[in-house]
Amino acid sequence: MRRWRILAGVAVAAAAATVATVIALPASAETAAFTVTSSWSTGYQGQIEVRNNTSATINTWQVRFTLPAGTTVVNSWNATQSVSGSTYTFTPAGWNGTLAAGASTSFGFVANGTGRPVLDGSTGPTTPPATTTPPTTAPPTGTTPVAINGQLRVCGTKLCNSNGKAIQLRGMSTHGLQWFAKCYNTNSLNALANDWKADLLRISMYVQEGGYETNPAGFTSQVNNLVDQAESRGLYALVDFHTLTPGDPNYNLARAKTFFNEVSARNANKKNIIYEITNEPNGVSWAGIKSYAEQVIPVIRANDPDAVIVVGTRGWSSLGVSEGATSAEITTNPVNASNIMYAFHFYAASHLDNYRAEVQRAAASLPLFVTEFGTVTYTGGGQVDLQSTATWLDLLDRLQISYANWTYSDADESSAAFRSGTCNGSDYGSGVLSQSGTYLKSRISTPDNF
């Protein structure tokens, strides 16, 4: 960690130097600490902590640094960023401008290039410590999504591959395993990987409604088998602890700890697993969801320190919109954990422009993952709304937000990808696809930008 003492005035340094100047308002009130939290061959993720070292509250702060030629900030979060040439200035995001005596806040950024901000003071620029030199990562080999991307991680607001490239995963969600297990067999999974050219299988394991609580060992085995099946085809597996009723995930806290301890211990060495720790919280405060997450995440981390974890959000994972809230409750009080993302769900015929606007706002500061969406109404049925679906997917593509569609099943509802009765046979080709399935296959099977 590198600490900067606050300097009054403006930056004074040669343009060629790697210079960091921290300017406080009021001057000399606080210090800033720069840390490289993750690095790769072509860039790194940095974090800056700003601390008020005075005995009085301050109402604003400012951090300014210059990067050398060839290094740029590609995105940042929890601060307002402006740039002039190679000099970057960061001011509060709004909610984190006031710091009480001794309090601190932090913001992060992702840099393309290896140049670091370095202390600029009376002694002049210093050299970055050797420990911040990014390691060289060998390029992956293979043609499947997992072979190309390897172990995923969160970098800033994006989902990134093992070389730090921001990527988007596109795939399908199973229906409840207690009802549609027959739909997930060799032929159907081969079709998903080879014909659909999907990147992701979301494994939806209901906890209630005849699910996990009735047979924990049996459902855990089903999930593990599907993780293996996805791995063998080079697909990422999103393990969904599908809580819905009751809406407070804390009702299932003990079950969640047991399930995720067993699944993460068994699959810790796999590169393809992602954990979704609660599906659609509803009727519960964000504080309650956050508390749940901060108790379940350490259970997974004890076994699997590297996997991405997705946290459900308020209002059926609508970032709170469906219960009259906004994503601000998350940005001002985020989950105290690293390498996590936040879930957003939508159903295209029901959730329109106000939901899309919230996603666009939230994506500027939060890493989002659309772990479930439908082409129909929130009931899972009704008319397929291709116009709204296309608008949604165009937005997700532009923002590089990963997604899984509900559902890869032959359920008797218009959201299902297959016609009713398909899973009684062995044909999972284009001829058995529903209207929704035909459209989703056409969107998913286009080439990835990996």
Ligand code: IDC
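Positions refer to the first chain, counted from 1. All of these numbers come straight from a predicted model, not from anything done at the bench. Rigid core: the largest C-alpha set superposing within 1.5 Å between the two forms. What changes on going to the form predicted in complex with this ligand:
- After superposition on the rigid core, the Cα atom of T60 is displaced by 2 Å or more between these two forms.
- Core-superposed comparison between these two forms: the Cα of E49 travels 2 Å or more.
- Comparing the forms between these two forms on their rigid core, the Cα displacement of Y88 reaches 2 Å or more.
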Given for the second form:
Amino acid sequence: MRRWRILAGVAVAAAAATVATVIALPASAETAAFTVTSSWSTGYQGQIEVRNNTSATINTWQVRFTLPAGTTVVNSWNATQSVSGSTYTFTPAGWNGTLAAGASTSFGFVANGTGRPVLDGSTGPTTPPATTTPPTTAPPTGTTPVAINGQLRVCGTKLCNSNGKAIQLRGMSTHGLQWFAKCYNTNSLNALANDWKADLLRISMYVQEGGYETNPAGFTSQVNNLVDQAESRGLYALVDFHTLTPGDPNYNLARAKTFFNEVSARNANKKNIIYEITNEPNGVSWAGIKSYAEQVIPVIRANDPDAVIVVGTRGWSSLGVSEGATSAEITTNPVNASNIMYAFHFYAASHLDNYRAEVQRAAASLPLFVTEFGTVTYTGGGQVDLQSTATWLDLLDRLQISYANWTYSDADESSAAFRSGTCNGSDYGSGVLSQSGTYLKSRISTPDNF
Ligand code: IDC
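Could the form predicted in complex with this ligand be shown next, to go alongside the form predicted on its own?
First the chain shown before, then all remaining chains and molecules of the complex.
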């Protein structure tokens, strides 16, 4: 860890009586400590701890650093970021400006590139000591899901491993990366691989709502980084192009082609990547979804010919049921491509026996992948229905249908696996799980049948 003096926000402090004490103190009275919390070949996640070393409360602070050419901040949290050229300035997020004497707060960021920050005015070394970068996670040892199963492919209606054995992957979905990037760090991902014994991380990259469309390069890099993080732990990575509103994926067709071209070119040689080309089409016909799929799939195939690709289905990936249709519209007019699967989503408190019956019917002729489901209502909140969830998961286990649960996050909603605030800390153990998280962990951590 590296300690810096921080710019104490003197200009701001001068205007505010409550922080007047800061002005009289030497600049070294507050410190900022930088740590690399996780790193990969093309970037890293950093954390900066801001500590009030004075004997009085302060109510604002400021940290400013410069990144060397070629390195940029993709995303930050728990602070307000502004950027000018290669200089980044961070001020409180709104709730962490006030620090009592001796208190500290921290904020995080993801950098694309390997250059480390240099604090404005810092006299410290520009190259951090080697100890600031923790070793990257060990490569698969032969016991991880990817080491055992290798490159997957669709065989009949099932997902098969490289030996041709039908398998089921069980795992968790991130929440929207634009909101919950801080939840995907070394500790949380280690917990997912080692404690949860998950097989799969679904990487949910919203396109709207502040997602991909606002910063294509940044989100592409964030997704790639998480594919690497999954790979280093032997987990499969399901790359979810999280379309939701508008519901017609064709609205995002050009973006999808750009995104999947880049991601598939970069990750073509990996065995752990699976592509989910649209999350939940809604208000659009099956013909419209099929047309989208038949334009996006060739883009991926040109780079990564052997990867499994999952196609969303009509009515929020309900196989059409939520819009009054059935899976027959797919079976009679399937996507013209091989090695693909179809997505089905459910929320256990909302989607009951008629949906289960349709899944059972469809599974006889279509390869299905439950790329998202919740234990709660379709709002992502409300009551956790463990009984319906158990019925669903028993069905999926029996049919060997792979699944990912919404969400591996600390969102303030009952579908989240962690209690609100968990991702501000480093503990991802049993004590911080929600009711939903406790149940999902108990299901996912049972031995796989690989
Ligand atoms: C929900 C999130 C919620 C967010 C909302 C809008 O849980 O925090 O405000 O999206 O973006 C889906 C979607 C998924 C939804 C989830 C719960 O794929 O994006 O997440 N859900 O409503 N389909 C059915 C339910």
